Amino acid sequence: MTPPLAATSSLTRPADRLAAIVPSRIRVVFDLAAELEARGHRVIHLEMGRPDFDTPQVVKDAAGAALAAGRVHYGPNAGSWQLRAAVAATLAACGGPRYDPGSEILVTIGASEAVFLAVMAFCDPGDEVIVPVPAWPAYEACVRLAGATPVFLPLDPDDDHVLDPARVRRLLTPRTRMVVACTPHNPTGAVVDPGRLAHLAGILRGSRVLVLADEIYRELVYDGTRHVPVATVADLAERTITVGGFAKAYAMDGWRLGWLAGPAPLVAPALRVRQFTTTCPPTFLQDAAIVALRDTATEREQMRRAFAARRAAALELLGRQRILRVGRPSGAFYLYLTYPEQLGPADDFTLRLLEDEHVAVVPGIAFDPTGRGRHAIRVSYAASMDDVQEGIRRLIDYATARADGA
């Protein structure tokens, strides 16, 4: 019997929650660059937040040893106790809170899962989440998947895109459930100082608002800047869910390991979500991650210094021209550049830059759905020094040529 037309046409209709979920423009650029490379072109990759360094050898050796030892079976939903203890010790040693490994640390499949679990565990339809923009696009996507509403807070470029608690106050409503605080910040490199965190604490005191503190770039700070863990600020500890991971400072992006930390009442609901999604992190990778936390301080500092040198080189080149505007990032490994409107929308700008100059960067609209990113781009300096310098030179030449022809 032929099914009714309505039933047939609705067979592949996706869930309504996906209506506002668009493909990541970061990945779109990456895929277009891969197509160019498949045709024989060499592309300078300044689009991905991915260190160009290899994972430290001692970590890879530990993963191989774990595999050889048969560490290939299910583990605890929250991650191995040994890795949770290592994460807790690392956070405490870096000036963070002293978390209980048994109830206040959750090992995740990258920081991305940590964000997803936190939002799904605490945000209902009708709730609002304040997302400072420009921002990593996963925040908005996770909020929408939970049925909640993202409320965008524009960061001020004249204030180096640092979170302004006074602006947070103006957006608070009885429906506000969470505020995102990414520090050091993707995509601008801004670092929130202790004074502003204290101000935020005062604003949120007595409310039901949680803080989602994305601190995956916490080790990547420059020029004497000090990263202050959000949860160490008085009155924020009880309401802060901290996200971290191995992808950036440890050059372990493909390993997909991260963590979520916070008071037990905030971690337990996230664990309930995890039990019925990814179940547990890979066992043998966790053994290697313990080694990464314990035995790679030298390699991590070498990488941080390399990022600092590339940052300085990029800023020096950009300082010689006046078309592309950039602040001075204090952390992470990104530059967020703005340019005059006559150079055209960022989607077209980045596409032409990739096609004509074989340089891949990300359009600012990927990070700012309010429209303020229409004339902005993100550049990652997590590439070799040669590629960073050559890529920035080509970018400057391309922008200059567009400005002259506008």
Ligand SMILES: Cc1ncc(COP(=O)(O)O)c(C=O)c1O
Second form
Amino acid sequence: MTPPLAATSSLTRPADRLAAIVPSRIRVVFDLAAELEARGHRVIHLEMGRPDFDTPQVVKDAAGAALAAGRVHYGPNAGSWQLRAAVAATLAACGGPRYDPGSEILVTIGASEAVFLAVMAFCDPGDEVIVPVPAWPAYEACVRLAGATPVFLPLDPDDDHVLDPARVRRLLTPRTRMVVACTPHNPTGAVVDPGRLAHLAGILRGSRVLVLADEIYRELVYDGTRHVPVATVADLAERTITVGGFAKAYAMDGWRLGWLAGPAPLVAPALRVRQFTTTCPPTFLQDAAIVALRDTATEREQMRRAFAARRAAALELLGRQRILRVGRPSGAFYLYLTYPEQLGPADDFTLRLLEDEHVAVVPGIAFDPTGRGRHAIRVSYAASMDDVQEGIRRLIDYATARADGA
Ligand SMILES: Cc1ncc(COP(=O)(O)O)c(C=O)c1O
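Switching forms now, from the form predicted on its own to the form predicted in complex with the named molecule, please provide the structure.
Whole complex next, starting from this chain.
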């Protein structure tokens, strides 16, 4: 008798590479918040990783016009030439390197795709990628999907969670292929200064280590902090793949548009991955994205100022207490708060805060697989000023009561 081709039990078995890919811990918070709202409660949303603003009207109008004009067909794999040129011009105007739109820029489906393409294009099984944590969870997931190994570098709360190149040096091995540098940083708001980047350049000089510079929050910096593009420091340009996008500073997260930029030999392999995954970004959205880059400076500055005011209000409230530690977050729209162990694990802390006080925040474990996130939460101030202030007040009262009861 012919044996079956495969046992029935293996029919639905996912690929091994998915074994370490777990659903995001942020989901649990979203689901419970939705349930509370369905029961009629008003939840204060400080868990959001996106602006609470609408996309500027000129951009929406441009998308409508492009759609009406029949811009509905496939475009070039790398993204429309005009948008690549606009991205290159924007990066140069903001003090970045002058990239050639023809060979050094890809328009991607959000910064998410840019990160995925960069990792897939350069990381093999056995390669190591240094991921400073806490971190946006997709770095670890992409590295694992590529079959490579994430090596976690703990960011120090006593150093405001700013990347310390000396720690990178300690983790380097002959297998290191990439270092992630996210600045401004999600979830801590930390901004890496040029001195540290120069130090990093010196450490990596002569190695085969690439830098994945995630600069999606580059425009969202406060209190006179300056964002310095990683690729502009010392000789980092030759090894740096920069990713960015429209989701945060442009309030266009749902448009799913971003970019990847770097020297042509680093961009061409990413394009090869893209050719057989998403093919190209939506054509009519790319037309509108040109308008977003060119004609929305006023709206973007208004949004940045609103974030700055909410950040200041949140820090002012937090400055009056000692239980939740915040450090000096200079960018993005997050505060990463650490607290004493006796207040209990972050997943319980966040769920009870949501159930009892109707304030949604994200547990630190969502960003830190090393366990150091067990006593930390991420608070987003991409919410109205009233919600930020009321949410932080409730959070402080809740943490104080938990500390008193501990
Ligand atoms: C650091 C960081 N990089 C990339 C992304 C993904 O951005 P996009 O929505 O453009 O894919 C996010 C989203 O939260 C992020 O926080």
